[in-house]
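Single chain ahead, by itself, as structure tokens, in the form predicted on its own.
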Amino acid sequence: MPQTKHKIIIGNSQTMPEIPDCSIHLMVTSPPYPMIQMWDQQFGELDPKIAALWKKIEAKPDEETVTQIYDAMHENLARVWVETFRVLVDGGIACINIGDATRTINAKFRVFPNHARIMEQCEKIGFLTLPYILWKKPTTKPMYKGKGAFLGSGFLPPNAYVTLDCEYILLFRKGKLRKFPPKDPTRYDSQLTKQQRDEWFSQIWQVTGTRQTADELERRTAAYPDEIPDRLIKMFSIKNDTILDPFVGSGTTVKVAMQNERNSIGYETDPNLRTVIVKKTENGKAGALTVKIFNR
């Protein structure tokens, strides 16, 4: 298997000075989900304004502050989408796995439509929105306060809620279609099978989610299963392309890029995940992983 190059940068992907303009062929990531409690602290560390707004909510609950928190979380993500647009080649694809959030704040239960906000932001940046994928997780069950129950009565109308059992894989393209030389051998060597094409290019995917059995640090990354980036990398890149993951987490995208003869670059803000990333990517079949730490 040919040698490929892989780099993890411990730093904030809101700026990616290590990557030249128009040098990335595909971005595949699953960012922290706004308004999911597990990621509150991470957003607060990225932007002290968010942490201050949560303290304001605790002192005096009000709807305006909830909106400000939601907006600020997405503003922080949008800075990454701007940088992604810059580094992608013309015709490059961005794949963003995101779930909507349900949460009770100020004694009010609601949904926060993360997928819709990201689509709006990426359109403003200049991306072209492509048909998205709905990832239906077979293992997801209706839960309420840790128990297997619907949100409200499932039998007595009208106060029950629909369970969120799908996440979105949003797809965006920068500019026009990528161009290749006639009969490009690398492109033909990356060709999909008919079964792969028929199954993967349908809108609903049923892929079992990853069971988080590691310690608290690794669980916080909420890694998606290898099959998700494996499909996306094969669908939207060719061998020797460079794949970007701006929220690398435990290193799943980098590992799968290795296995599929692609190069990769990943960003992670938490230096404590370095050991987790190295351990996971040791399972890659090719390439040498370089972890660089940048003090910013």
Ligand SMILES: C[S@@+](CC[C@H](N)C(=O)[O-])C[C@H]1O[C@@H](n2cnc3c(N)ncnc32)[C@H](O)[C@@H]1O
Given for the second form:
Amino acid sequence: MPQTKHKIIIGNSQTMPEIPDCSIHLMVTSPPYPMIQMWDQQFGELDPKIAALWKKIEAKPDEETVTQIYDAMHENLARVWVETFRVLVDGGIACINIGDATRTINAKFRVFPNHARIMEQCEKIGFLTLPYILWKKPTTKPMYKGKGAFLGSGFLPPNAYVTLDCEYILLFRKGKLRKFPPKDPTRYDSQLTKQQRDEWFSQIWQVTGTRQTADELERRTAAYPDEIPDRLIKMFSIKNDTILDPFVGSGTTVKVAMQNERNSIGYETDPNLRTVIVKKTENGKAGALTVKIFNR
Ligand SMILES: C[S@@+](CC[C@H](N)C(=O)[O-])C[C@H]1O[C@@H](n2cnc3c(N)ncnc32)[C@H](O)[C@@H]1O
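What does the same protein look like in the form predicted in complex with the named molecule, given that the last one was the form predicted on its own?
And the full complex, kicking off with our chain again.
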């Protein structure tokens, strides 16, 4: 198996000066989800404007401030999508796993359609939107009055809510289709099986999320099973390509890139994840010792 290269930068991926233009073949990521409570503090730390808006809401909740927070969270993510566009090769693909959020603020329950916001932002940046995948997760319980459990009176119409039990895997391309020489051996060596092609190129994926634990650090990274990046990497890249994950978390994309003989580069703001990443990538099959982690 050829030795591949893997580099993780502990730093903010809103700028990626370490990566030259047009040098990444595929981006696979799962960012923090705007308006999911678990990520509020991190968005606030990255952007003091967001922290100040939350303080404003605590003092006096109002609809306009909620919208400003939601907008600002997506503006922060969009900076990463702009950088991704710069570093992707012509024909490179971006895969973004995102869930919508439901939240009750000021006694008002509503959905925040994160997938739609990201699609709008990526179109504006210049990406071409491709048909997306719906990842059906069996874990979430149906909703009633904004709570994650179905109460008995949920049988009575009309006040129950539909459960958000799907996440999106949004797919975008930069520019035209990638070109390869005829009978390119690496491309043929990366070929999918018939079963993989038939199953993976359909729109609904039923993949079980990994175990959620009580530990805060693990909770923020644990729901992302290897199978999601494994499929995406096999579908949208060939061996020896370079894969980017700008929100690396515990390092699942890097581990799976190694196993699939691809190179990888990842960014992570939380230095506490360093040991988690090392542990996970050491458990990967190939090239584990070549992972290098850099502090900015
Ligand atoms: C949903 S988790 C990713 C989980 C990941 N797929 C895994 O395998 O564990 C998002 C991660 O992005 C990190 N993050 C958030 N904003 C970031 C930014 N601007 N640059 C780099 N990392 C960021 C968070 O600290 C968090 O670990």
